[in-house]
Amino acid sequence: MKIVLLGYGKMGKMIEAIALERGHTIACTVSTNKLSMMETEAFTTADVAIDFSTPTSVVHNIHTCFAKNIPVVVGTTGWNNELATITDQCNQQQQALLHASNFSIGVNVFFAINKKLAQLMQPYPSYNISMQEVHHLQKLDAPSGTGISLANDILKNNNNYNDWVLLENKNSNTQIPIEALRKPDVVGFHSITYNSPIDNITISHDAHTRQGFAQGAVIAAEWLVGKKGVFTMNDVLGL
C-alpha cells in the first residue's frame, strides 16, 4: 500500500516508521513547507492519505484528497465545524473518509466505557460530571479532540447535561465542564469523574507514547482502501 503522509511533524515520521513495518510504502510526504508535493504524480499513485497536519490546513487537504480520489485518514482535530459539509461532500462524490479524534485503540475502548456509563449514570443526578485533560505544551486546541469526544459522548448518554465548556466558563449545573492543562513532557491524560457527597467514581486513560496513536492510523488506513462513505474507529474496531 503507497501511503502520502500530510504533516510530517512527529507523528507524521512515527506514522512513517510503523507503516514501513508494516510492508507499505510512503509516495511522499507533504508539509507546510512542501504543498507543491500535492501536485506531483507521486502524490497521486497513492492508495491512501494520513492527515496529521494542522486545523488551519486539514479541510483543504481533504478537498485535494477528494479531487484526486485517494482516501483520506484524518487525526488532525480543531476542524469540527466543517465535519457535516465535509461529510455531505465525500458522500456526494463517493469518496472515503475516516476521522478520528484518536486513534488509539485503548482510547477508543474508553470512548466505549464513557458511553456506557454515562447510560449508567443518567438516572443519578445527584453525581456532578466532570472533565479533565492534559496534553503537551505543543497542543494547539483545547479542550482537545479526545476531550470533546468524551464531552458529547456523554451530551448524548446523559440528558441531565445539555452542553460542555472549559472550567473557567462555567456556568451552570448542565454544563460539563472541562478542566485543559498543558505540561511539558505528557502525552495525553483523560479522566471523567462522577462526583457526589457520598462518593466518587473516576475513570481515566493515560497515554505512555505517541506509538498507540500513530499505529491505530496506520490500521486505520489499511482498513479504508477500497471503501466509500464517511467512518470512525468505530467501524474499524466494530465499537
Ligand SMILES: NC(=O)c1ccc[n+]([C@@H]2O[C@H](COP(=O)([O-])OP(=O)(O)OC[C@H]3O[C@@H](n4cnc5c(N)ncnc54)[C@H](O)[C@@H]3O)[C@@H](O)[C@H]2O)c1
Given for the second form:
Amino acid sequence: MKIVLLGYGKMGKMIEAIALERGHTIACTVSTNKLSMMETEAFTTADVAIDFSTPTSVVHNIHTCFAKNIPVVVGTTGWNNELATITDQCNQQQQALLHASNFSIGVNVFFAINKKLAQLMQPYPSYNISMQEVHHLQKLDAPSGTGISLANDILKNNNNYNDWVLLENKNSNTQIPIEALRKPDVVGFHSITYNSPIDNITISHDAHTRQGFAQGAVIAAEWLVGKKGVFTMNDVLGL
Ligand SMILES: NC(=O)c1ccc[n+]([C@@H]2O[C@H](COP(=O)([O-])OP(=O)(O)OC[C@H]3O[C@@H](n4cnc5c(N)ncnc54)[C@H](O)[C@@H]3O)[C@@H](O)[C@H]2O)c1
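After the form predicted on its own, can we look at the form predicted together with this ligand?
The next block holds the full complex; its first chain is the one shown before.
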C-alpha cells in the first residue's frame, strides 16, 4: 500500500517504520511545515491515509481525505464532539473512516474487560467508581481519548452513573471522576477503581511503548482499504 502520513511526530515516525517493515511505502508525510504536500499527486494517488496529527487539524484532514477518495485511519484524539457529524458525512459521501482512541491490542482487550466489569458491578451501587489516566507532558487533551472511551463504556453498561467529569469538576455522586495526570515520559496509563467500605477492585493498563499503537494503526489501514463506512478497532479485531 502507498500510505500518506498526516502528522509526522512521535507516532507518525513510528508508524512509518512499522509500515516499511510490513512492505508498504510512504507516499508522503504531512506536518505543520509541510501542509502543501496535501496538494501533490503523491498524496492524491495514495491508497490510504493515517492521521496522528493534532485535535485542531484532524477534522480538516479527514475532509480532505473524503474529498480525494482516500480511506483514512484516525488515531488523533480530542475531536469527539465532531464524531457524529463526520460519521454522517462519511456515510453520505460513501467514504471510509476508521477511528480509535487507542490502537493497541492490549487496550482493546482492556476495553472489553472494562465493559464486563461495569456490567458485573451494576447491582452494587455501594462501590464508587473512579478513574485515573497518566500521560506524558506534551499531551494536548485531557482526559485522554482512551480515558473518555473507558468512561463512556462504563456509562453504557452501568446505570448507577450518568456522566464523567475531570476530578476537579466533580459535583455529583452520579459523575465518574477522571484524574488526568501529566508526568515526564509516561506513554499511557489507565486505571478504573471500584471502591467500597469493604474492599477495592482496580483494573489497569500500562503501555510500555508507543509501538502497540503504531502497529495497530498499520494493521487497521491494511484492513480498511476497499471498504466503505465508519469503523473502529472492534471491527478489525472482531471484538
Ligand atoms: N489512537 C491511539 O492509539 C493514539 C496513540 C498515541 C497518540 N495518539 C494521538 O495521536 C496524536 C498525535 O500524537 P503524537 O504523540 O505523534 O504527537 P506529536 O506532537 O509528536 O505529532 C503531531 C504531528 O502533527 C503535525 N501537524 C500539526 N498540524 C498538522 C496538520 N494540519 N496536518 C498534518 N499534520 C499536522 C505536527 O507537525 C506533528 O508532526 C495525538 O492526538 C495523540 O493523542 C493516539
